[in-house]
Amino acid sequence: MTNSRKKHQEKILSQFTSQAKRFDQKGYSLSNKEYLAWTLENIPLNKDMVVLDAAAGTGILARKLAGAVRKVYALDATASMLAAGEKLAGEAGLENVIFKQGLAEALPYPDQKFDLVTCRLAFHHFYDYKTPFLEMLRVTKKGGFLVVMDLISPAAEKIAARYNELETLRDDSHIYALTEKEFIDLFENHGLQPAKVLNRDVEMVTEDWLNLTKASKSARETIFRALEGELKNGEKTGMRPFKKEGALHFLHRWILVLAQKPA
């Protein structure tokens, strides 16, 4: 592992670390019903399927697909999300989902060991994203089915440019949001044909934003300092924000995309 890989892993871990305890806080977009259930209903499941949730966080997806399929593997780095997320499958009664903790980059299953693979809102964090991605492939089974949802950044570049200086200003362990043509060509670069290429919007309260994080009085400044400037005209974030209830909100968007392993 290179210096520098290394010193973005430390912010990883220090980054969701502290993030734990709220990682499953009601009223976050992490875990609202409606966008887990979009997920759901946009994914291949049967109750013979093992399943490997890739960089799981707490295992909000992974606990989610717990009741539609056989065994999950709820794989991710962090000891204290894994903790959080065994402690909440325990006092709902999941029997079924495994927590392991490793590394996205360097999966420790054999090849072709799950019908299906996912992985959800984690590719802005990966140092980089190709090496997750193989990865991520070479342990979905011959005609199993792999998933990636993420954030993606705007079209254009310079207001992608802007997005993420923006976010890793509220999280350093966010390197890039890719959009979606980068997403597409990732799949189809590695012989996979998108089944589907979904997009949709996810409104976001902007003060629980920022306080997932922690983030400093600065990089709260500049963000809401950023955002009011865009609703008066000004330079374009890519975060479309609006008022709400008298409250700064904003927009992320979302992307699935889903692709059958050729056989």
Ligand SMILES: C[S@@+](CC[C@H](N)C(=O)[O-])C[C@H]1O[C@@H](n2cnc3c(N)ncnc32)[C@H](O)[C@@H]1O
Second form
Amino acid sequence: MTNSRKKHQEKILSQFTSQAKRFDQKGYSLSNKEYLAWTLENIPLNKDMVVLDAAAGTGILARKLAGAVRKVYALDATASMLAAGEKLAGEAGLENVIFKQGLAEALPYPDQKFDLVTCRLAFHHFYDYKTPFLEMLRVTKKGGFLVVMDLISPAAEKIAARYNELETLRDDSHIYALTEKEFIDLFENHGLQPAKVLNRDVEMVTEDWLNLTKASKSARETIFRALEGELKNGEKTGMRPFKKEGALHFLHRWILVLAQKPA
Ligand SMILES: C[S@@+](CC[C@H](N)C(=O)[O-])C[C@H]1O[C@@H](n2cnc3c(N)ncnc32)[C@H](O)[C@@H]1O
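Show the same protein again, this time as the form predicted in complex with the named molecule rather than the form predicted alone.
And the full complex, kicking off with our chain again.
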């Protein structure tokens, strides 16, 4: 492992060890019922499926999928996220979710083990997103499905650069949110024709979003200044800020790409 990759991995562990206790808190978009329902509606599911949720965190998606399939493996790099998820799964009486620590870059499973592989909101944290993608593809059965969901950057390069700069300021384990085109290229360049490419806006409360990562005072000030500035027709941040009941909100854009691995 190179030094910068190692440093990045340390940032992931530090960030998500800190977030683990707050991650499932009500009010965050992560466990929002409407967004989860939208996700499940768009994934082919059946009771025989064995599923991997890669970089599963506390298993918000994995635990939701558990009711619709045979078994879900929830793999993540951060032990505290898994421990929080395992506790919640126990409280919900879920017996078919298996939590395991590991890296998406080296999935500890044999080729073609899973009927469905999902990965939500993690690609923007990957040091080199192609390696986890290839691993997810490797462990998907022929004829099985791969579903990647993430934040996306705006298509305009300059705005995307500013957008990623602000995201990284708030969370130093954010590397880069791909654009829609980059996600489609990623699938197509690996022989997968997306059957679905869906987008949706996700409303974010700026203060809550900053609290989840415990962003520093200076990061908060810079981000608020940038968003307030955009509201006054200043530089575009790609975050599409707006005011609601006096509070500053903005929009994330989520993508869902679904493809079937050729038989
Ligand atoms: C924003 S959270 C998303 C969690 C979950 N997928 C969800 O949607 O609720 C990102 C997760 O990716 C995990 N992660 C980041 N890089 C990883 C890697 N290389 N391998 C495995 N997990 C990783 C982090 O530990 C964290 O739990």
